[in-house]
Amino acid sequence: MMDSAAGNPSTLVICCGAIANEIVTIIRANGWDHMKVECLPAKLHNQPDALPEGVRAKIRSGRARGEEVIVLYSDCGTGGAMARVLEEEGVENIGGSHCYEVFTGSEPFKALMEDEPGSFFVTDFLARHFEKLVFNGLGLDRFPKLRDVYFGKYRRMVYLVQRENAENLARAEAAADSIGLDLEVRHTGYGGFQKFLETK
C-alpha cells in the first residue's frame, strides 16, 4: 500500500455506483486514506456499450491529476470491450464477468450456475433498490404479464450478502416473492474486491 503522507500520488478507485458503498466501506475499514472513489452510475448497466469509454474518461482524468488508477469493473455485459479499454490504458483487470462473480469467486460462481443455470442474482445494493430498478424499471408494476417474459426461465433468486442486515434480507425476500422465485442466501462478504484492493 502506498503512503500518501510520504508525498506519493493519491490513488483513484473507479467502480460502479452499485458497489460504491461497499468499496468505500472496505477502504475506510482498512484506513487506506490515499484512496478515493469515483463511480459511474449503476443505471449504465442498461447501456453497457457506454461503460468502457466512461471508464476510460475517468482513467484519463485521474492520471491528468497525477493519480494512480484502480478499476473495479468486470466485463459487465460489454462483450470484451471493457478488457480492451483497460489493456489499452495499461490498467490491471480485476477479471470476472460481473460483480456477482467477483463477490463469490470464480469457482463458487461456476458451481452456482452449474447447480442452477436459471439463477437471478442480487447484491445488497439490488436488494435495497430492486423495486425501483428492476420491478418498476421493467414495467412489472404496470404490466404484470411481463413477468414471464423477463423471468420465465429463472428458477431462483440468489442473494449475495455483503453485510448482514435484516432489512436487506426482508427486501430480498419481498423481491423474490414479487417475481415468483425461490430465494437462496449466500454470504460472500466483499469477496474479490477486498482481496484485489489489499494488493494495491
The other form holds:
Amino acid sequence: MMDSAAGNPSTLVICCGAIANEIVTIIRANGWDHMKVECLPAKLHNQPDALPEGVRAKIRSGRARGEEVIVLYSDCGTGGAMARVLEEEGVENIGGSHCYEVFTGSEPFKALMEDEPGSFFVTDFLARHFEKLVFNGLGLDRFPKLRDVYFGKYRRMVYLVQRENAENLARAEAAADSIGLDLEVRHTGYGGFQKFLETK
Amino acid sequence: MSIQEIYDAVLEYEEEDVAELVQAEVDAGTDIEKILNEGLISALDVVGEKFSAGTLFVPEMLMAAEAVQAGLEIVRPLLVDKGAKAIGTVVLGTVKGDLHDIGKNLVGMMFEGAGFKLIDLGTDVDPEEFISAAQENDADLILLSGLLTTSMPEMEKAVAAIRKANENRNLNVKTMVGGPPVNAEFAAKIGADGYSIDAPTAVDDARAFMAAGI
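With the form predicted on its own done, generate the form predicted together with the partner chain in the same format.
So here's everything in the complex, that chain up top.
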C-alpha cells in the first residue's frame, strides 16, 4: 500500500502496480491528501483472470473501512469481466481497453493503431523494466531465436512518455533495439488518469 | 540413434538435433508414424501437460514446438506419400483487426504436432476467409484466436457467420475460440462450440470433438 500523504485519507484509489508511481505523482502534485493508493501486482497483467476479483476484494476492503473508492483499471484483457465487477460494485469505470489507451486518449490511440497496427507500446514503467518484465519474461535471454516469433509482426515500438526522463528514453531506445523495432516517442503525460481523478 | 533420442531432443529444445535425428530414422527405414507418434507427438504432449500444469512456460512451449516442427518438415511429405490420414482438419486464424499471432502459432504447431491437418490463415482474417477455407479443405474445426479486447466483437461476428454457413452453405464445422480476453462464458455467449484456456487443452478438446464424431 502506498499512502499519498500524511493525514487521514478517506478515498481509496485502486490501480495496477504498473501505473502506481504515476498515480501517486498525480495525487501528490495536486495535493489530494484525502486519497491513498493501493495496487494489485503489475505481473497480474499476465493473469487477467485474477484481476476482477482482486479489484473486487480491494473495493470491499476499502468500503468496510468507510472509504470512498476509485478504480483505475480499464478492461486490461479481462474480456469485459472488469466492467461487470465495477458495475456490480457500483464503481465508476474509467473505460478503455488498457492503460496505453487511457494515457493516450481513446481517439489518438485509435489513430495510432490505424496508422500502424503493428505497434508495440511501452510506458515509463515498461521502459524502465523492459529487460526484466518483457525481454526476460518472454524468455529471450534464454532463447534469442524466439525474438521474431514474438515480434516479427510488429513494425514499431511506441514509447508513451508520462514524464520526460533521459534515462527512461535511453532504456526505451535500447528496448526497441533489442527486439529489432524502430522507436517512436509520444508524450502523453498522465492523460485520462489525471482527468479522471480531477473529477473526483 | 533412436526414437528416444528424438523425444529427448524435443524436450531439450534442440531443433537442429531433432531434424538430424528424424532424418536419420527415416533413412534407416523406421516407420514414419512411429517417428511421429513416439518421437514427436509424445514429447510435445509431455510439454503440453507441463505447460497446463504451470511447470513450464510459453518460451519453452514455443521452443519445443519449433523443434517438433523441424521434425514435421521431414516426415510430413512422407506421410502424404504414404496416404496417412490426419486426425482431422482445422482452419486457424486470428480474427479481423488483430495482428497478434504468437498464441495462434503455438496452437497451430501443437495441432500439427498432434497429427491434425492445419490450414493457417494467418492474422486479420475476415469471417468469409474462414468459411471459404473450411469449405475448400472440408475442415472439421475452425479455431479463432484473438489477443485484443477489441477483437472480441470480431470473434463474435465470425462465429455468427460460420454458424450461419453451417445452416445454409453446406458447411459442417465446429468453432473453438481462444486468447487472453476470451473465456468460457464469452464463448458460450457468442455461440462457439468450444473454448480452451491454452494450446495443449485446445488439442485435447479437439481430439474429444473428433472422437465424438464432431
